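Here you get one chain, nothing else, as structure tokens; it is the form predicted alone.
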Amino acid sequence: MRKAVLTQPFRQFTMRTIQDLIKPKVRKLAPYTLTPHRTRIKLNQNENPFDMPESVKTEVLHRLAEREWSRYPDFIPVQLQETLARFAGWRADGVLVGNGSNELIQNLLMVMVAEGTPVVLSEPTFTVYRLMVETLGGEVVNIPPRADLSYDLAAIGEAACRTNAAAVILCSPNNPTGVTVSEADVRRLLAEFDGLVVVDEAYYEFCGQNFVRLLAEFPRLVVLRTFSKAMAMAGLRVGYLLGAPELVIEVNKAKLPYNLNFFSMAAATVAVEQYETALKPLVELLIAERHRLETAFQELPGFRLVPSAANFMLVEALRHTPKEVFESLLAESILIRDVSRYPLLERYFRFNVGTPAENDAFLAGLRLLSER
């Protein structure tokens, strides 16, 4: 018996384009990207300018040499979770490790945000928050900061309750402004709002403040941390989430298996073990350099520095545009971040604290520009 031959298409249709298959919200979004400038001094990504100390590298390489590279990394990185729990002062079953804290932000939002889900932000802040919320179909409720760029927690709490938001995301210190949120404000927000309060502590080592001690009291609090800044591991991509164990179970469902390679696991473990002796002195040096830069800016005409609790600083350009400042420094092979496209920051640029020599060169470049 002969097989039937399909002579007619399943349906009459106009062939869809790739753009037709992408969600309209996503098509409107601009990707998170950076122009790959190559300069002798790089102050544009809030990195630690000091490389990982040799003692950490040596121990990591020793542990890697003992490992079978043909095997998968640990499916559940129990040792690293326990190490991070002791380091942070929280319980191991409330720790989730990710390929950078960005991945954990994405995982957290994936299990919460559906079409139209409100999430409260205070922009300007880390642009990836909005990008991820809107990619998932959620709605960003933006509450602008006060005139001094500090968080307006009363307005944030009111908006979160009014919109029945799934979460409020606060970066403390905030990127790119460097401002922090107080413990009293976070406590009040947690007491009055029944959604998640997510505090991104990517730069907490530089401000001496953290919110981990509130986790036991408030199970709707989530704390995010990274190894990319103070821990000098931006190239290895490690972050971790601290939260209620029942929340960690749910967020873990959105995490891809084997998301963290064993090289990064080993490096993170050793970095924590040697933090006090090898890394903390470098953090303290960066804080001292931040204070030195604050003093220097008081005598630098044409620029207004925003007080910062992080390893970076926001500057208002009073006589030149941020683009002019960027290009002037780029001509000196110094790379900063023009943040003038951020909300409310049309006159601002950002730089991270470098080594003493890098900071001297940066200040010299600004002095040269201010004389023009």
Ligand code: PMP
The other form holds:
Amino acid sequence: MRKAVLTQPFRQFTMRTIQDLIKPKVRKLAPYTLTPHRTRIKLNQNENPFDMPESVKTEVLHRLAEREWSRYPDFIPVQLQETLARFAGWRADGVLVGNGSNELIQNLLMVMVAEGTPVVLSEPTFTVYRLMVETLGGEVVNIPPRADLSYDLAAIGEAACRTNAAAVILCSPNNPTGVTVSEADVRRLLAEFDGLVVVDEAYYEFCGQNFVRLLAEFPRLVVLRTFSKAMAMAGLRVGYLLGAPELVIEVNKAKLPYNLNFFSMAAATVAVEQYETALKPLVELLIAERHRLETAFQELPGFRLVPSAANFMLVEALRHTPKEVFESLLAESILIRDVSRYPLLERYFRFNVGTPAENDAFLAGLRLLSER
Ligand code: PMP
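Okay, that's the form predicted alone, but what's the structure of the form predicted together with the named molecule?
Now the complete complex, all chains and molecules, led by this one.
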């Protein structure tokens, strides 16, 4: 006779739903989404409207053809780190390369933010910061900007010190407002607050200002950059972090191995090599177009343009809702960003500077609307 095998019952008596398994803070979050519209003119993602110049593409394809695709990329992308270090004016062991700067924002926050960790932001700003802080269980301490949308550095510093925040994240120029933070303000924050000060320089090429030269003086400063905007490489996903080597060692622990493929690495290397000849003239043209648009808006009733140091601008719609502006332009196959759901921006939309012809079409679309 076989003995009956008695097993311990392990069935749970109350069955949890999938929702029960998700952290409450994550359940409450709205995802970062973007409706995919296909339009003739696309001014909604702050991309470079000029494609990557042919000379860069040809050289990248040549380098790819010579490389064995069956092999992993370098474990540590030393060559790209060195290229970026020279380009930015910082040390190579203080450079971390990411699959877009989004990934580096995530990695940086992963090694700092635990349940309840305060992080200071000034919203409206890039929404991924809050999304990541809250996903990791941290607490966003939000210090709204002044009425003109400029950073309120005194209030930011006060809140950072009072809450003993792990970090303050400043975006300069800020997405979506286009405002910059002054060097005096960043210096003061670094001198008086003992957490990290992260400056996201995703759009620095358009504003003539950057904070890299403060890195040697302040090891708690972190600078984030991307190849997705001025560098015309949003499709290839490359970003980089500049910081103290001892910080880079820690952030690197949160990064997945081989996060960057060798196509993107080669493209970033060649883009830097050819920046002065191939890309900088396009950046200069976009800045000139930004000035032209500023002038044109003075003649456009019903819209108030917020001065911007980036390749995009915020506009207050005085006679229509942002949704009406969005839809009216969409009917002309022009895509902009309705940012009315951002805090303080109920009446605003954002557009990025396009090619001269695209900007003409955009202005014509707005003129049509203002006559209606
Ligand atoms: N920072 C800011 C301020 C941005 O606006 C963006 C993209 N919209 C990013 C970071 C992310 O860029 P990437 O494509 O490098 O992930």
